[in-house]
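The form predicted alone is given below as one chain in structure tokens.
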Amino acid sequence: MARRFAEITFTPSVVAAQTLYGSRTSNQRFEVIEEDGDPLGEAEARFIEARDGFYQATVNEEGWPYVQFRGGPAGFLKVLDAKTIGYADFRGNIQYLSVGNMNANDRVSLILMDYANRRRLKIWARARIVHTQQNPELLAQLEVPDYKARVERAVVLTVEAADWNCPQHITPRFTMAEIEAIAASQDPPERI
């Protein structure tokens, strides 16, 4: 959804910065791309559901941004359809900064990282908080049965735009599971 991404992010001040720093011409291509309307295709869905965490940005009533890492088992962020993702909101530090911000301003931005393969997906969405008594079926759909964390609510995100970002400057990092898989695929060293 490159064109929608440009509509959301290329504000007058961003266009001015692109002009000042000489990248306006190359960025204009995002504004004329033909799109089919669905922000999430199969590649995005597979990528999203393979993640074990993401960064979520919200903004409070004073205009201050807040970025939080949301983590859980791989697949806890679920694709509900081509325009909707959601997750069970597990109990955390009980400050409720993100939830409070989403109640005041439903705009959120997510950054999903695959450090090992140097891939990044950015998502802009509108958030909706759903409590168990409002929609128990949805909460059940978003729960992660084997994960021992208390679910307090669901967060449902209507995706406005998504954009794959370049791998430049992403330092490869690996989870223990990824390291163990790499080690298991290697031949053991010969003993001398």
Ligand SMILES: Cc1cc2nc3c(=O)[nH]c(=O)nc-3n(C[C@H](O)[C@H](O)[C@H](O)COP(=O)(O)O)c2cc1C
The other form holds:
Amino acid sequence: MARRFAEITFTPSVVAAQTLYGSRTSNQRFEVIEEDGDPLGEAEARFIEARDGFYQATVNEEGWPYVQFRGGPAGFLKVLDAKTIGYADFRGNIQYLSVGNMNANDRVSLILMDYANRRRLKIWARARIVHTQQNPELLAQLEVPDYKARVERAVVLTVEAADWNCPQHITPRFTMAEIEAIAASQDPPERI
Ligand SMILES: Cc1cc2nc3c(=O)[nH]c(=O)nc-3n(C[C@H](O)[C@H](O)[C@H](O)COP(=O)(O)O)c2cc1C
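Just the form predicted alone so far, so send over the form predicted in complex with the ligand.
First the chain shown before, then all remaining chains and molecules of the complex.
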């Protein structure tokens, strides 16, 4: 998805910055990469469905970006097809900043982190809010069984581009579940 990613992000001011700092030529290769259409392949789908959280940026009417964390059990962000992902939006502090922003401007940007393996995926998408009465089947599909949260709506994201970032500067971090899995796989220390 490097070409679509470049189409979205390489705005005139970004191109000017690339020119100023001498990276314009190396970045131009992204603009001519052959693409096969679907933004999400198998690697992206597996990565997305293994996440237990992500950072989501929205934009308000004034042009201010707003980043908020969305979390849940691993797999709560679901791949619906090769260009659509979605999640059940839980009740929170009832300020509705992200939802309100999405209603004004459907553009969102996500960063999905895998700290343990030092990987991250960036996603650009168009957001659509869906309430239970509009599509109960979709809400049922996105619901997270046995998780203590009240689902208020579904957020469906039509992915326009996805791009992997390099591992540079990601400090490895591990969840309790990952630490327990590592500990369980270690041989116990020998008794003297
Ligand atoms: C009772 C309650 C209080 C919360 N208070 C805050 C808060 O003061 N600041 C904050 O950033 N998040 C708070 N949260 C978490 C947010 O509600 C949650 O991150 C939510 O997704 C925010 O969505 P929004 O920023 O898109 O409106 C609270 C959650 C609950 C359930």
